[in-house]
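In structure tokens, the next block holds one chain alone, the form predicted alone.
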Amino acid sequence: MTIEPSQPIGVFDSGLGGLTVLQSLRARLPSEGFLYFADTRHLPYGDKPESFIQARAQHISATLAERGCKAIVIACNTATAAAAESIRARLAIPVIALEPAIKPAAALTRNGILGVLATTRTLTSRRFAQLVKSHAPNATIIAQACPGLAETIEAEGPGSAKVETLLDAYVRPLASAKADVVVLGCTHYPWVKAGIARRLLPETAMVDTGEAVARQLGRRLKEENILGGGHGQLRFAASGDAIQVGATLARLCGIRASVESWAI
């Protein structure tokens, strides 16, 4: 199969949290075209069985490849933990995944206490345990699961009263533990970065992985000689209510676009 530089890059998440990654991708690779798929019919992934997430992520990745994507970005920490390795084994195109930024967080900490905000499934995954073992074996890890936060950010907006209540519950334990670096381990959480910061100790650093993923994607496209050619085109598709996804797109990041409805 011949891959052309003009083909789009497929990006997917359970919802629209991956837009925070898409922003980094477009900023670094403005000549690329992107096809973003939001699996909103199954939002959130974070508390679903690993077997379901793996099968779903494999199916979405295969569909994006079949529809002409030259590379896949898994813009979801939970899907990465469950399915990245199996997706790479099945596809002949570059597959870029993201994971909680434990390595850079370990390099930044001064007191050895790292806070991690993520979904339940991410924090209980083998991949997360391996990251900690490899990059922060001597650190104290305050792993805070955040059930309900991702879908509430989408449904009610980053500044909603319910989001504020959830942030109180999930962020304050990290401040109490005196974490001096906090990892945003879900792509939805950068939308509420300011609210998280208000609840942490002064000068606490926060890290996510959007920029690192963009750099890695650029390297892989260059290696495969398929860099550029998409002319900045942008398409959106969703498994759930396309009209609702379009409204959320506009509310979260000011993008006004038609959203394709995919029955997959």
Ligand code: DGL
The other form holds:
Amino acid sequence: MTIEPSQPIGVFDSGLGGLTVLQSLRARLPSEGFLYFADTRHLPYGDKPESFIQARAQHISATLAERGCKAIVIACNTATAAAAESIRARLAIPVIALEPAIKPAAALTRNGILGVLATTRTLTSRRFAQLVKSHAPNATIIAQACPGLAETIEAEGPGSAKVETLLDAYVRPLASAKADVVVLGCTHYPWVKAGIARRLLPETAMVDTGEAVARQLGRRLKEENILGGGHGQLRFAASGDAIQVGATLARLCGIRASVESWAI
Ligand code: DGL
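Given the form predicted alone above, produce the structure of the same protein in the form predicted together with the named molecule.
Whole complex next, starting from this chain.
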């Protein structure tokens, strides 16, 4: 099957966290079209078994490919940890994955103390252990799992009282440990970047992966000769309540779009 440059790029996450990545993708590649799938029926991924996340991520990627996507971006650290390799093994199109920005964080730190905010599933994955071993073997890693945070950001909004309470619990330990770089290792967390920054020591750097993923996607599309041609169109689909996803989309990033309901 030939792939045309005009075909969209499939992007997915457990919910709307991946929109923080989509913003970087659209900024760098404005002439691409994107089809964003939110697996909101199964949000959050972060506390589910690895085998479940792997099966979902494989199924979603295969569906996006069948429905005409020319490349896939796994805009979710948790799904990457569970399924990136197996998705690549199954699909003939480029698959771009993202993972916590340990490498840039190790290059930035002055005191060698790195805080990492991510889901339980990401932090307990083999892939995360390998990432630390390869890129920050001498750093002190303060790995803070944040159960409840991703789904509360979506359900109640980034500035809600419940999000503030969760941030108190999850971010204060990083400040107490004197982390001078904090990795936002879940694509939902850039939505609460200001709240995280308020709880960290002044001058603490925060890193995420949106930009790096956008550069990598551009490189891969160019290598495959399928760069450009999508005219910037955007489509959204979700496995959960599509009306509710549309409302969250408008509230989080001001995008007004109809959301397709996919029973997958
Ligand atoms: N946004 C996802 C990530 O980057 C996962 C959030 C969740 O579903 O637990 O890890």
